[in-house]
Structures are given as C-alpha cells and as structure tokens.
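Take a look at this single chain in structure tokens; it is the form predicted alone.
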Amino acid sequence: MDNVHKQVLEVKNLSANFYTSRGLIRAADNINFNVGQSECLAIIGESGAGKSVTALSLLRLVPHPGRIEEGEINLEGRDLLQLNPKEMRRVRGEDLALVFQDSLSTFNPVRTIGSHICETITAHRKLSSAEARDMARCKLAEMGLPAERSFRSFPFQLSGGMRQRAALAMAMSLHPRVLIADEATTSLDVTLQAQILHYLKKHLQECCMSLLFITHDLAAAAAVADRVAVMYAGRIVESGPVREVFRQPLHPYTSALLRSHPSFCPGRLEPINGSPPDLADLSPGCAFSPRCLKGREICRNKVPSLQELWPEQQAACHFHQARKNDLREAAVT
C-alpha cells in the first residue's frame, strides 16, 4: 500500500461523556474517523462542538467528571483504550503528541523552555544531556527561533508567538507518528500562522507524519488538510476531501459555516441563526434543527445518520437528497 494511503490512526465509535449535576453531556458521540501516513485531517466547528473532547480522548486524558464510555482508538494496530497507564504514557509524546492553544499552560513557568524538551526528550530516549541539549535546540531552530535563547528562557520571557513555536518544537522533538493540534495557530498573528502552517505541511511530506488539525479556522484547515471532519453538538454532521466539502458542502451546518467566513463568501457574510445548542438539554433529533432554515418537522423528532453522498464524502442530514440533487444541477447549468 502506498505510504500516503497508509492508514495510521483509525477511530472507531469513540464516545466520550461528562456526567454532571445538570445531567448526562454527550460531548463526543459516537465517533469515527481515519487518518492516513503524511495526511491531515482537519476536525472543525463552532467553539462546544466536541473537538477538544475528541482529542482529549485520543490520549486517554478527558478530565474529570468526563470518561470514555467506548470504542476502538487504533494506531497503528494498537487499541491505546487497552493499553495499561504505563503503556499508556509511553504513547503519549513519542507515538501521539498534542499541542494546546494556550502556550502558558503548556509549560512550567519556574522552569526554563529547555529544560521542559529536554525533560521530554529522555523520558523516550536514551541519550545523555548534551545530546537532549543538542536536540531540543535543534529543534526550536526549527521553528525559527533564536535556539541558545529560546533555550534558556522562561516561558514568561517569550512573546505569545514565540511560546507557542517552543511548544510545538517539544511536541515534535521525538517526530510523533500523529501531532494533533487544537486550536495551536489561533493565537498567532497571520504571518506567524502561515509559517506554522508551512512547517507543518513540510513535516507531513518529509517526516512521514500525521496530524490531527483542530481548528475553527475554515481558511487554516483548507491550507493545510487533506481531508475535513465537521462537528456540531459532539457529532461528526460531515467529513470528506477538504475541496469538496468546501466546494460543495452536503450539510447545512458546513453551508452556514462556509457563507459566514470571509474567506468563502466574498460578498455580505451571512451569521449563523441562533447559538451552538446546550448539549445538557439536546432535543431527540438533530441539535442543528433549531438553527437550520430548511429544517422540517422529521428533523426535529429523528436524528439522521452519517451517510455516504459523494464518494469519500459523509453527511447526515434528512434531506440530503434533495441537496445533493441542487448541487448537480448548479453543475450542470
């Protein structure tokens, strides 16, 4: 099989739910999703949407009162959800790796940017101090910064922009099998943004790498990702080839999406109806009904399944037909 096709991360009916005093919160819902060797997958959607949740959950690290109830988290052959803790922490760095959007809480800040890699570094590897030392630099240079600097700073010491590059460099410095990223180019200015990206996109073609992208930048998921997962409310509503759900999105949600980002609608953007639902009190049928403008009375008693429309490309909404059928005859015309 061709290395690009490479399945290296295969989520099978991943649920993960928060019981707390207002009730049972379904924050991912039986999800599923692939990834394959040097491709991206980008996950995005509204802020509450599921997708800290769903990374959370790659690396058995959902907070309490929140637990993985079940299914199958497979890299590579391994089930990580059968793994024992001490299997488990080993996964975590050198095979998965996950890199936050707040830099701060990434590191310790009575301790040194150096000193955080290199603590990664030898906790996975075997190699004395001078040649963590030698790596972790490498790698912040890497990400453009000033290495022995950058090195021997505290996180307080580096601009938002310049944390959030080191945070990166650690979570590459033992070049994981999957990087998910949630949320890691929000907080940068958009020159910063597209160097990241770059970087990224150049580690999925040399390295061999995988990368979970998690974001709500429609524009930073279709510079770097392959493929796009929507989520609304804990579900997946979409997922296919990045320019096609872009070109010709299936589900309402992703249209709204789309017609609200600057990027996608040249013209008068167009905010969505209504706020993202309160997945504490969700109604028996799909959580985008009351926001939708074609919605119709079965939407709102009957959840719709995930369905295949356009080969590699997934929708579950009722009247899915009816848009695919639109969307052929504004080709054809």
Contents of the next structure:
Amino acid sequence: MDNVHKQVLEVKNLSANFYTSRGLIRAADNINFNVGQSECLAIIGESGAGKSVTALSLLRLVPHPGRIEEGEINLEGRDLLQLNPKEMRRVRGEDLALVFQDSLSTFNPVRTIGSHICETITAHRKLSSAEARDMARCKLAEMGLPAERSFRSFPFQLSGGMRQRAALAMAMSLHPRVLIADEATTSLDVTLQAQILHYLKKHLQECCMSLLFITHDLAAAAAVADRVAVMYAGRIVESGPVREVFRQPLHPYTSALLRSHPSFCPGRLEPINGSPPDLADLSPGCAFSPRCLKGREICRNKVPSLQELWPEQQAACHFHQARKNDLREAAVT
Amino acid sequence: MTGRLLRDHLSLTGLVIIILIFAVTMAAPVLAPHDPLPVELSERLRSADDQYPLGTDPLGRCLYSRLLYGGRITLQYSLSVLAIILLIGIPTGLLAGYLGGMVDGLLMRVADVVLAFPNLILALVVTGFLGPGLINVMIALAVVSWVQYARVVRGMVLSLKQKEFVLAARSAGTGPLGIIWHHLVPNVLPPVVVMATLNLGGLVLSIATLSFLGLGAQPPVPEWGAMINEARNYMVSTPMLMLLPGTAIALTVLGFNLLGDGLRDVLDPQGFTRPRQQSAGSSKPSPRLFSRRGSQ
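Complement to the form predicted alone: the form predicted together with its partner chain:
Whole complex next, starting from this chain.
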C-alpha cells in the first residue's frame, strides 16, 4: 500500500490493565499502531483478545476496574491521555467516534432515534434544536433511511439493519477524523454488511476520515481494510498490509486463523487446538505457545517482541525472528 | 399506553373515582351551599333536608360543605407533600447512584437512619417537635418519605449506568449532566410515577391520621381526619358525622391505589416498584416473572 498516508492516529505503548479479584489482567498490553488519513486499519482477533478494550482506551472510557496504565494516543499531534476531562469530552464524538456492535443497546429504549442524534450534535455544536433536527434527518437520509420516520422511531421500532445504520449516522453526524467500528457490522446479514462496508470505504476517501475496523470477521476485514493488526491475548502479534498478511501470514496464530476460515482456505478447514488463554493466568512466554504447532523452548519462557520481518509487516514470533537471524548470518558470511 | 390503562376495569374505576373527587372538591366554592366555617348553634345536629343536604355538625355547620372544602385541603396538602418529596428524593437518588462512592455512602446512611423508624411514628415525632399545624405536618411527612424515592431511584441508576447506551452517549461526548438528564431521568420516571400515585393514597391517609390526632388541621379548618376527630363524641347518636369523612378518605385512597396498580402494569412491567415476593415456594408463578418474559 502507498506510504503517502498522513498519520492521523498514532498509538504508542498503550497498556490497559484490569485490577480484579483474580489478579491483574493485561487486557491491552503494549499496543502500537498507526492509522493514516483515509486509511482503514482492521484489528482482528478472537473474542477476549482485547480488541474492544483497545477501542475504549482510545476514548479513555475503559470501564471500572480497568485503567489505562501507560502509553500515548496521538490524534493529529495531540496526546489524548494528557487532556483534561472536558477537552476529552470534546474529542469524543467530534474527532473520535465509536459504533458498537449491538445497536439495540446503543440506543436508550425510551428515547427516539432522532433525539439521540440531536443530543450528539448539540453536545458539540451550538445549534438551535430545529437546526440540529434538520442535520440529524439529513444524516439519516444519507444512510439510506427514511429520514422522517426513522427520526421519530423508537429503537425497537426499527429493524436491526436500520438501527445499525442509524447508529452509524449518529457516529458520523459530526464528521469525526477517526471512526472506530467495534464489531459494527457483525450482527448484520451479508448484503447489508456489504452495503455498509461500501459506504464506509466511499466515505473514507470523500471525507478524509480514517477507520479503525474492529472485527473477528476475517472476510469483512479483507474487504475493507488497508492494513490489519492481529491481536491475541491482549497483544498485537502481527500487523501489516492486508494483502501481505492474508497471503503470507508470519505469525503461526494468523496462519492458523486463516486455515480455519472457508474464505481463505479452499481445502479442509483446520481448527486451532485448545482455547484462548485465561488473561489472568498467562504463561511467561508467548501467549500462543501452548496452542502453537511450532512452539519451542524459548516460546514458553520469553515474550517475543513485535519486529519488522518483511517491509511493513511485523510479527511477534521467536520462530520467524530466529529464522531471520539465520538468514542474516548466512548473508554476512 | 392510555388504551391499555382504560381497558383495565379496576384502574379505570380508580381513575374515575380520582377524577370525580378532584372535580367535586376543586369546585367546592361553586357546589357548597354554605360557608364551611361560621358556627350557627341554632342549627346544630340537623338531619339532612333541602337546606343542608347531609345535615349539620355539632356546631351547626353544613356537613356537605365541610366535606367538599375538607377534601380540598386534604388533596392540596397531599399533592404539595408529594411534590416536595419528589423534588428531594429524585435528585438525591440520581446523585447518589451516579456519583457513587462517598456521596452515595453518605446520602444512603442518612436514608438508612430515616428508614430505621416506622414512618408514622417518625412523622409524629417531627410534628411534635415542630408543633401542630398543616404546614408542619407537610414538612414531617416530607422528611420521612423522600427516602423511599431516593432509594428506588438510586437502585435504578446503579443498574442504568452500566447500560451500553450510557457508554455510547459518553463515547459521543455527552457530559455528566447530559447523561443524567437525557438518559437516566427518562428511564427513572415511569416507575417513580407509579410509586407516586400509589404513595398519594398513603399520604392522604397520613395527613388525615395526623389531623385526627390533632396535630394537623386545627379547628375550625375543615379536614377529613380532623372532622372524624370532632365527630368522636357523637359516634353513637349521629354516626354520619364520622362515616362520611371516613368514606371520603377510604374512597380517595382506594382510587389512588387502583390507579397506581393499573399504572404499574403499564409503566413498570419490570417491577421496580412491586413489593417483593414473600414465599419462595409459592405454586403460583410470580407476576414479575411473567411480565419479564412478556416484555423481552
């Protein structure tokens, strides 16, 4: 992919921990990624991999007992972790917007869709309520919804797809710089999903918006993303341009994930043995090592760091890093 | 919603009773044939006739007129007490629930202290302390009853603020006041309306009780409870003097309770305001479970 993207969102060494009765849970551990202008970064991984916590940390809304431990979240040069609560509120919705998976619970059941959108608009813009209402109707129409009817509807009166589009209309109402879609298309049927992905892609170019697309649906990620980051047990284990990562995955977890998905594996599907690790009780080494076919001694004792193995493609795996060192030594001699 | 309420015979009855009592008492100056206050000893204890539709009391005042004016006072003061209670209880509950921590602990310990005493006894003590009079009764009742509202509202806020729509609103940049006003208040109100309606009956009764004990309305002010008190000596000879205000109180309370029950079925199917089920082994499925299932 081209390198001309101006970086809009840069996340450095972001860690969010949960202090529970069972001990410390590192739900997001040393997360690094960038999202460029008009670019889409997909974060993929199983449930419990820390994707949603990462999304919420960006907005500084990690629920209790969680806390952002350290790191830097640079949004167009401003470190969000240094802002005071009032400035942070202005960032939410205006610069960084979030769409949730379950649109039924995103909306307050006793209020109309329209009042939600107006609330978001008037929280940031000094508009009269009539102007806000017009703007909200306009946004709903933009998403292909019958503006007047959906504006006056209560959440339960709309179908799941309409509701999700309304949620998207709300998130997009202020033209955020970065949209975080946390499993936003997961609950939709394929045609609707395709429509929404198409709309988002179109919007990225037209409005210079960036998209952080969080999903466990590999096919959707492949369809919409420019780059992809694979998360496992709270860490990013591989990242790179979507085509390279899906064609030639470096991390054993990524390749195992792809081999278990019909869109990427034409033959017989292979399940990943075992189950995702308990985050409160991680092994001292690579979190994937108990399930990894290539696991070695070092994998169980030392956490691999994310290293660039191919141009623009990084992976956190001792196996590949050892091989790369071998190659380098071979080249030197 | 209104349709469901009107289709239920009991709540419709309640609504009709309440509307009738309100209409009649508010129209007292028009409907009452006499002034309820001046004493006319020559006319004392007359039985019903054209001039006095329900007869007169021991001081020769028209019983019918006194009933109408008495209802006005009872209802006015009940509604005022309710307004004060709501104005204290709802914000307290919202604050305690939303802020949590120290504020919550402090407010709820105060609430615990108030709840530790039986309502009427505490109201008696407060009125005794402040001295008799309707205004003092009002204050006393407000002091003892805001607590239930604060408790219920706090409980609901605690569960509401965990909801995803609150997180979604925060992620869209809504501030704490916006969250409280746009997302907590609308969800809290329906059960509170139900509680308030049910509570009104109780308040009417409490005001009448305290007046009966001589702490509330002072003679010659007509008030239903005070009228019963004044009629005690004539209980055997002229039972109507006691029965009529008693019936009026009973009807009003019945009306509010029926209406409140109906409102609860419509507004609060999840049963926030429903009294807890006592017997665990009851063979009847609890209505709460039923409505839960039906509502989801």
